[in-house]
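Taking the form predicted alone, here's one chain by itself in structure tokens.
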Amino acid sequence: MDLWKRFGEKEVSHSMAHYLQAVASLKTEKGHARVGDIATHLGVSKSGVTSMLRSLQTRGLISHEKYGCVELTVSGQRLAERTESSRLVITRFLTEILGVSEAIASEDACMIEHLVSPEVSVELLRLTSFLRSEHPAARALLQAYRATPHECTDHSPDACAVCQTSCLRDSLVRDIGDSAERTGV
């Protein structure tokens, strides 16, 4: 099967991941999670919560009796924790290593937190930990990275080992500019 077709095969959708995280957060914060609490926490309707809870219960990620509290199953708790951990790792990597703003890093991490494999999250954590360390190689790499120009300088054929014949940055920056124009930034 083509890789792009596997996107829909992830354990949970973006919305499902947020519902699981909301239940986990509410249980920590209030000691319980009810339909109304989840609706308020996520800014959605109670009927929308009820519908999603049915899907999550069918997948074995929560248990819920009508008008009762929502409980995460072991699988649901594990998935909520892994998703939250991935979000934190990605956010830290983007802000502390790449220097992306907190707002953009948080938004991007939220979008990919449930899509990235545990293996990739572990390696991002490992790389972030190393690059934040006092190891001389980490210090040198970060210093060299931060000194690297933000723009490509030459795109004659084979001049850039990454971009090769057309500038990838140009197409990305064009999208940033288009986005800024739409939002008035």
The other form holds:
There are 2 protein chains.
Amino acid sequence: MDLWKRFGEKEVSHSMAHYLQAVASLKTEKGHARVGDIATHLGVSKSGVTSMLRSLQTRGLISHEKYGCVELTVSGQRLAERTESSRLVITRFLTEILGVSEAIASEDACMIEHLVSPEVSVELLRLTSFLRSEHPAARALLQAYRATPHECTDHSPDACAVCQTSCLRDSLVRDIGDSAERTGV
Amino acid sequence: MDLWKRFGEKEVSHSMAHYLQAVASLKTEKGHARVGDIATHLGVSKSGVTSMLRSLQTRGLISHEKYGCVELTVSGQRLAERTESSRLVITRFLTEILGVSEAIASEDACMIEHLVSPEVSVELLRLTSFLRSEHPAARALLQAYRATPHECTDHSPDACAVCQTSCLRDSLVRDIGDSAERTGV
DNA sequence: CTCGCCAGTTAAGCTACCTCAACAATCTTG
DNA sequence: CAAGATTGTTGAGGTAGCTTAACTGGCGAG
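Now show the form predicted together with the DNA, given that the preceding structure was the form predicted alone.
Next comes the full complex, this chain leading.
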């Protein structure tokens, strides 16, 4: 299967998603988004911004005339909002339900926000809301969940409800040090 | 914050992760991985494979000599295993806990498998295992969760445990049609 | 042995995204 | 209303990852 090739065919790339978010946040923050603001906000050169704006304009996500301010089109606005919502949902799920540190949650959310389908984001929101609610089943679950040890003592096939032929955990935990180092934790 | 720039600084790119996985799966499938096999497996040209192999060799993830078979190094093998484990964990969480369709789950997992930190993957595995286990709190929660309506009726600030100033759901659901179309659902 | 085929490589070219350096437009201010 | 600072654009150049086209290494059949 060459599902993997769709990565390059996403409606927007990682960079584009962040340009759109930058424009959106500058607009709400200071009322307008200019090339220099975007460049500063994203930590890239102004020339990089100019050429990216051209590309975003071609895709109908922004409008921008020479030396003017940048405006999001309706679809650009939608995309920016959706990406931002995904980011928030993912971050909250990672920190509040999975109990991952803020640093790692923010980094992971930033990496995947634009790649997660709305279907998944909306379900993730639903699960997070439910688990954070006052519903007795949710409270009971979280309490029981927090109480069980982190270590899966028995990871033989079929003992764990997720692993099958081999223990998935083993290949994950051994890399945890490496990634913590990068994040500066 | 320019967290977003780390996207390009990941140990491996999306493509690289899939090349490594292709080599690993060909090795277990037919005992060896050759350029042509990899090209077929990934649906790219042989010349593309040759140049990617050069790049992976430079990074110490594979070894490959001219006209020979491709071998994963220890770090290449670790990376391939970790990516594959993440993919499995994510897929199972999306289908079995969130209840998303196989098609969407596979696509999303394929997009993000290499971007999710091992910390998050391992916690996701733990949650999924727990929820799929026989633990009474898990059974009760899933039952209650499945029974609650999909619609969040009250999304005013503070009513929902996740949304704050505005309803995150609104910006997500309106895009669901668009993405289903792409996936061919 | 050599001809031909297949696997693999090199070369050139494309798109995306970035950089720096030079230039052009606009704004500010005396 | 010009001088100079600020802001934005253009252009050339680099890396990553792909493509196609042309070339080469290795090997079996006659």
